[in-house]
Amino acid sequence: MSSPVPPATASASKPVADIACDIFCAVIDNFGDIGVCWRLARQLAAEHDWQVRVFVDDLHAFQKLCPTLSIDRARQSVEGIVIEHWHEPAHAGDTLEVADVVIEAFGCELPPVYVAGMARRERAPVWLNLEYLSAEDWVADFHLRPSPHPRFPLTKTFFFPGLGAGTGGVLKERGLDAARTAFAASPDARDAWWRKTVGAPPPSCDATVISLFAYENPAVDSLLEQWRDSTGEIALLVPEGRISGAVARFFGLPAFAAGSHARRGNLTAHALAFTDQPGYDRLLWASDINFVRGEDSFVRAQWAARPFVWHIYPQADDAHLPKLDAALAHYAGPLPVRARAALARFWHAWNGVGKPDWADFQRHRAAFEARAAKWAGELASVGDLAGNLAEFAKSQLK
């Protein structure tokens, strides 16, 4: 990591390999915050050769996504990235080190001592406030907007992820498409994944495989009933989490823990252990339709190029619904009118407005599949978030 006063002069151009970056993350929504920060950290280190350090306040949540992490260590290195346990808001590590690029994730507040250290540097660091993802039109207007500090000669820049031009884009690793294509092209890889992850062989090729990752959702009971009574076989893959209790009740079980299997009618459900991030991508690739929640899995479902249903993080007074509609406008806009209306109805129902109609969704599945594949290409044209962020930071360090 760099020292508080870097050796480079204010006019010198800083080589990419010498860039040090600190990411501060306060875990609020279980795994979404640290999930995004960990993907970003790994990508900046692996693809841009940055020296990355992550301050995170919840190592237990982090370990779910990164099993090699030790929850009892104040400082450690994982995949070449330094992890600091952020004990309290005022904590900034045992030795104050200020990076060249400082990322304040999702509005968490930097330690005052760290901000003061930023101000003492000969060259102020590039200070970015990484915001939550939104598809709303206003995001492009606020992306890269500066915010001067009220007391120090520092400027924070707002960096907005988004689905459209003029935004920061979303995270996507360089090798992701190749890995997905290779998995899809290999029946052996798919068979091995099922036996290792699910504990069962793959279902017949006529079955519809669905992954279900969601917050608690009253609409799930109706949907499970419809899948039970469907004309075709449904294979449901349920990562252990907040929806597991409702699935257990549907099958009359005390719990639906990892390794559990249950069947009613044409619905067979499998409970999966919580997986690391690469493992979650393979779950999405192994499924025909993906139910996802929050931000990180929402983004990964789009790169999976499969039809998906988004459970957006619920907010008071239905403030999340305009955000849901904004994402639908980007994603579903080019669909035929009836297919677009069916997808909107289903997404709204899954988010508390109406009742999900599985038969209606299925009628337009071919259109949804074609759109999912095309959308992945359109989204890629915005550029990936890590690359866009790195280019902006380098432009400010010249």
Ligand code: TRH
Contents of the next structure:
Amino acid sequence: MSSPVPPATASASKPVADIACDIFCAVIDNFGDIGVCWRLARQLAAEHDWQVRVFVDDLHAFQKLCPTLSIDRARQSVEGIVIEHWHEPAHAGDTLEVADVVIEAFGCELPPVYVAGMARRERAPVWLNLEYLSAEDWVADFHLRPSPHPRFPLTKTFFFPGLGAGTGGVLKERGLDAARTAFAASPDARDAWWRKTVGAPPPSCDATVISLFAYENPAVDSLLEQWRDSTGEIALLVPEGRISGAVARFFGLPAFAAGSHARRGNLTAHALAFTDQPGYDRLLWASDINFVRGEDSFVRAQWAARPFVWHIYPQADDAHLPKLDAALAHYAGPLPVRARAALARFWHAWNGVGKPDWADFQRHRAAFEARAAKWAGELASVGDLAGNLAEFAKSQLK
Ligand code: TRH
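Having seen the form predicted alone, could you give me the form predicted together with the named molecule?
Now the full complex is given, and it begins with the chain already shown.
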């Protein structure tokens, strides 16, 4: 349980199983910040029995991926997790309680009063800064590096997600593979998913189903044209969002809101409502190829074990491009040379370097499919981030 501060009562003999954890999340933009924090919170609560509290400053963004959340409540409980609306940087809940494990997500600054409370605690909490995911090699060197606080007797540890050995790994729920396999094995589940989520029956088996979750992207017009003119049927599933305007323009529609359907040539597009996170997984499983973006959907596409194309979060001075290439090095490295080059060309084109060539991508699809399945196994060997984090925290609390 959380220990109120003051008085500082945490004792050194506290059982490791009874762990309270506070996660602080400042939403910079979009859904990835809260998407990662919420997934981590749910895993720590459900799989590790931790008592988790999430401080988040943007309940609107949160509600999109957690529809049961109420946007006007300062404090509420969802799935056994306490959600505090972190309404100003100095706010740390109505009563100051400091947890055993404190996670500041993505370098957000903890409320000063909370840090002072951490310092007053008899046993200092485990303080982790959860970093953004990068596949670059330096990540393994910096993972779990401690950083002593300049004034208080506190140490912050940097926890780096990553795709390779020596990093914190990426989030993966224990039941994920079983749920995905069950979905894939059930034509009834797939059929029901299409009717409920898309509002249409599934397309024929030879159609290629593509999910499209992306930022605004100048390459999308060319790709939509290529899909329209492709030899096979394309069924495009578009969750409502930043790419919807371009899809609407392509079809000559004023908007492409959830529930809309449109057809040109061999391309049929369906606009979907934004769902909760488990619903988004099912969209990835229902698709043959997934276009994903940011951080969390990029990870989920890897667990879906299907070919995917990543629209990486763009940074100033093209700082994102080495990160894109680092991910390609892990994911595409073992592909045959031509397939690897084709995938790199396509990912680069989708990220503003060159023009996407769908026929070139299609030519290597069998190789991409085999690699996607193998990669999911390789990535799993790094360990699940929540499990790695819990293990580290427990080792520090002993
Ligand atoms: O939304 P993103 O682009 O998020 C972020 C932020 O921009 C952040 O500032 C940046 O630093 C980070 O990217 C790298 O992409 P991401 O990370 O994939 O988050 C989207 C979340 O939304 C993810 O948890 C999946 C979820 N989602 C749903 O729950 N339902 C849906 O219908 C869809 C389309 C997504």
